[in-house]
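Only one chain is included here, represented as structure tokens and corresponding to the form predicted on its own.
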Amino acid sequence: MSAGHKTQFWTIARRDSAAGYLFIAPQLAGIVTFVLLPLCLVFWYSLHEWNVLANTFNYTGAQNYRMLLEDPSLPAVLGSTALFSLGLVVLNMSLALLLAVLLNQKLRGIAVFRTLFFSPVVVSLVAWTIVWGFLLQKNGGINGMLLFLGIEGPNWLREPVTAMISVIVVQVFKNVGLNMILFLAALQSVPNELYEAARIDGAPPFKQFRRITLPMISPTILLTSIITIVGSLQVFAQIAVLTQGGPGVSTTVLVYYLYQQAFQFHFFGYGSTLSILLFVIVACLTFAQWQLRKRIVFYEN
């Protein structure tokens, strides 16, 4: 009776389900340990004032969230964050798509150029940023080249407008190769028969690109836009190495402001509150982009 009951309980469907759960258990444990648990802890910390130096941990309720609404520096920080993200996303994706189109040619030695444009992606981020920091100094390499052409360059990292442009350009050159490879893979998957039919109908190249290429690679455009936007909101090392958020708060993005509040000023409770704000912004933008897929993404049946 017992053996029969055991055999009946472990049906084929249940054994398959148990095997599936065992396969996903390591990844699920990682998500819980490194994503869900830290997120819950950050929310818990945001309800407290935690002073590491004084060894105090006091419950303050919604006090940190009231501070968030009353913070006079936050509007400027959010403005800098929006400006940085917008500039980075537009420039990165436009340049990546242009490079992908240019490199999607069956020419001799084209693989060398693909490697050259992708190589910055695998370079150490800090090393890349330090080198650019030297190039962008008042007497650095960039101004040296401009001076050779008879142009006196600005102090790139010490003026508000040029500082923001500089950090955007440095980040674009660092990661444009990743989006370029994704776009290149998408372009190579577009059937040639569509272009041949368009050429027979007399469609010019730009119309072929607008009517065939863009719709066919729209799923990749959606993917790269989500990756690039989320990445732009998490940029820290470039700001810390190049400008330290200055001059003023012109390049102080939300992640760097969070770092300042939590680890420079030791306001860990308020820093956790800023983390919650960042999480909400990223989640809302990702959700909005995912909803737009129904209108702008073409899926081939």
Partner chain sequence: MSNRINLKAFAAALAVGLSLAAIGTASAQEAVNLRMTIWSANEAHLKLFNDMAAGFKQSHPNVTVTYESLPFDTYTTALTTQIAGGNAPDMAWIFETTAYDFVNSGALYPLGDKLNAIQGYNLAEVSPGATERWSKGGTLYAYPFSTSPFAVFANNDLIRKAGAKTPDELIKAGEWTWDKAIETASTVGRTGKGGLIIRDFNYQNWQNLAAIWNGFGASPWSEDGKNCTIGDKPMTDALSFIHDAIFKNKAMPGPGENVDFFAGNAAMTITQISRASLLPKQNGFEWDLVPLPKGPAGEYALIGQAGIGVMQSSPHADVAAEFVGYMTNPENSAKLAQFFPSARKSLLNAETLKKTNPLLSQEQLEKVVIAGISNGKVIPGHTGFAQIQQMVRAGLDAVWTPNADIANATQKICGQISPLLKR
Second form
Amino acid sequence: MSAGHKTQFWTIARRDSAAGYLFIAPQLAGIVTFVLLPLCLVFWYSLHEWNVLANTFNYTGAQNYRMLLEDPSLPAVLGSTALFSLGLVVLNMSLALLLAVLLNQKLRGIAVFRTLFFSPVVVSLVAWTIVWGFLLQKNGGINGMLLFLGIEGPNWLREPVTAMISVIVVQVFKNVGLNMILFLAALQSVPNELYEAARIDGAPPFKQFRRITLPMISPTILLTSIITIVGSLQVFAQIAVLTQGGPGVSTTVLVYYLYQQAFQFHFFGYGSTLSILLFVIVACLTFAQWQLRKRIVFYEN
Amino acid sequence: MSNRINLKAFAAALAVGLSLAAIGTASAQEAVNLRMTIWSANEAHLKLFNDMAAGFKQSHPNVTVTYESLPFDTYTTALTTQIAGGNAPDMAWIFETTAYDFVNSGALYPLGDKLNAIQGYNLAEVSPGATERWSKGGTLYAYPFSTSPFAVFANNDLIRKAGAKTPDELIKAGEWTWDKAIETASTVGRTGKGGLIIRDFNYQNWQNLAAIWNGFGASPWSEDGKNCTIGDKPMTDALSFIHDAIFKNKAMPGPGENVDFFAGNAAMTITQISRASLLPKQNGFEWDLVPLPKGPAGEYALIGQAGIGVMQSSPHADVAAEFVGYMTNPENSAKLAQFFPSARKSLLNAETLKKTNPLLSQEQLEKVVIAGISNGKVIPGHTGFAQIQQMVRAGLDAVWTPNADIANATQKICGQISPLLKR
Amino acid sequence: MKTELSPRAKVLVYGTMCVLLIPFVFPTWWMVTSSFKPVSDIFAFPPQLIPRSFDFTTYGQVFTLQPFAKQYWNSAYIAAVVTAGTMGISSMAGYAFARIRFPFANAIFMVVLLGLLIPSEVTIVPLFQLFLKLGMVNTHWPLILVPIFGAPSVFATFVMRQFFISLPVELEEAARVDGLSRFKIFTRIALPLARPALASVAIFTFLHSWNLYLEPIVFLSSADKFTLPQALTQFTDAYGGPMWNIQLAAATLTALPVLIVFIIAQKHFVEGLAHTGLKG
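Please supply the corresponding structure for the form predicted in complex with the partner chain (the preceding block corresponds to the form predicted on its own).
Below is the entire complex, every chain and molecule, led by the chain shown above.
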């Protein structure tokens, strides 16, 4: 009778549950060990003053959080962070969309262009940034090309505005290929009948784009924008190689500031507090975008 | 807290376990593995250090010393990350700028007594000026194994071609002053080549500008390190002078311009004499090495230092201290001196130096090296230097623009760093 | 919008694309050509598009200054292992989140998604301590384990889940009626259909691992264990002064093979990416 009992216990639902847990077990264990546990520890550190060199680790309660509110550099850092992320997302998304639309044309040799536009994605990030560091020097390649056109270029990495533009642009050229391909796929999945109907109605191309293309690819736009924003808040190597946060603090974004406080100034406690702040910002932004999706994004069904 | 201690014990146990496994013998004496973090990955340097480790092993067969080369740029960061993670090395090289941090924090094992106890070590012959930064309360915490004077390298071919006076000519005429030096640099700079380069400055490492402003009697903060003097007249004078040299006279490469002296593209560079090894071996140019020019405040010299410290947290700190003593004893110091100039008086004579610096003439050695090491001030440093460095760098960016308001910018910097200096 | 363009429009599209291409192609071109130039020509102004002379000795020096071949191998094998591991772990988890009903599935998925939101800088110190405890500092384990199981794999899981959601259920339903177990349905039916999504996961994961910069700096300390991005910043003289042309030669060596592989396989690359199921 035990066999019968067994079948009763292992109902389809139960068997499914067990399978589900088994399937996600490795990932979940990894998240707990490598994400949640470290995150809790970071929060724990943020309640301490931790002097690495003297090997002291003292509980200070909310001291670091008070420091956060009073930190004179923080407003500027948050400002740079917002500027960087905003600039990056806007430029990345619009360039990606433009390239995708161009590449969506039926033209000979289009695959060659697609490959070339995508190629920086596969170049190693550090190599790419090092090369741009050379090119953006006052007497570097970019200004050399501008001179060819009769323009005297600015000192890109040494003036606050152009330095910010530089770090954004370098990052955009590196990664825009990814979004470009995702948009291209979305564009190609828009049913052709919709355009034909619009053409019969006599709608001009721009109107077609606004009325049909944009709504149809809006789910892709949302997802790529979330990924791009979250990614923009984690940009580190580019700033470390190109500007070291300067000139002044004009390109010191939150991640770089966090790195400075924790690893360069050795304030691991305060650095942990900044980590928590960064985490809260990313979480809020993602939540907000996710909420937005319900209102803006168009779904076929 | 207890968690961290367990961690350390665990790491220690692990280290011992690994070393035992590696040796694989049932040696009665405990095997000791020592690790030293360094910022050089140069083969010749490493060969010398490994020879020293082998030499030490002869008298201490159970001790194995390994060297870990960390990237120069991020050296201190990588080192503190190791320490924070509970994986501190047993010994570490320390930059002069961060020396105060390490010495004052209690992270280092007191070396002084240990070194004095070594027969024939003769710590007394190292000048007090050289050990000042590495001591606290009369005890030496790290040994300054490299004391390297800053000097001017000149490309005489380039200078003559531009029709300017070479440093040597100026010295002979008794006119080797900052004004004249900038004149020469400016003449070359206007031909499209580089004028004078403060090597490694790059508008980031402003402390290297001490090579100029010390000649103006300027310093970033008071002797005791408590008060900001960047806004004082000597410093603003010096910064105005440098500003003019860059933006008016084209005597120094501006921000974002890269010129390499050692590739033959600039008239002069100020750097530590150890960089003589970078001079081109083929297709070279006629070069010269001269002391820093005279400033408005008179003659002066500047030195850069590097120290070796033993970590207090090392389970074998005493053995590590012995090794540092062996590595820097008079005999080995002489060997080190071919790469890292020694502050030992017995090694500070032209004959000894000539052996290890074949590129330099007797006169250059005397005027630049010996005089520099004996009289030089060490480049600025402070407790919490990384943060101060960063703030001053950010503040000075306002100075490195063509129409800078230097008085205003320097006042602002002092306003920002004063609380840090007093801490 | 797939209509034949007028000749004028064609010229316009080609022209726009050619201009836009400059910033995408010029850096790579400059990197490759400058690696042959003597240092003094790297900073020549205006820059030389074609080197005056070709000096190949820099490429030899890349290998003598560092164990570059070993470092190349390190980067390659780590990226390969991470890619394979992530494909396995993430397709399983993604499938479960998309298809299998089990208690708290959504809550757990939210927890897993947290991984997407945490920059690696945030958790690097605790992770360093963890791996130190495990005796894995200065080994490749942290660079393998964390990406496969930790935060970086979450994106892959997300992509796989989105893909499986978009897959028609009917095929699997039939298999279930035939009495196939979940695991068999997964390996025999779902996974083969997921090839495009797996391809994109593979690309993302490989590139992520290949580009990893902060983690190797923190976890690795001996040159023969370094990965390529870390090694690239190590081409300096004894005093930290950069050796520009050698650095560029090394940068070229890290970029070119991947670029070539990409150009050969670009069709699969791009199609894989296009099928990520990132359609909302």
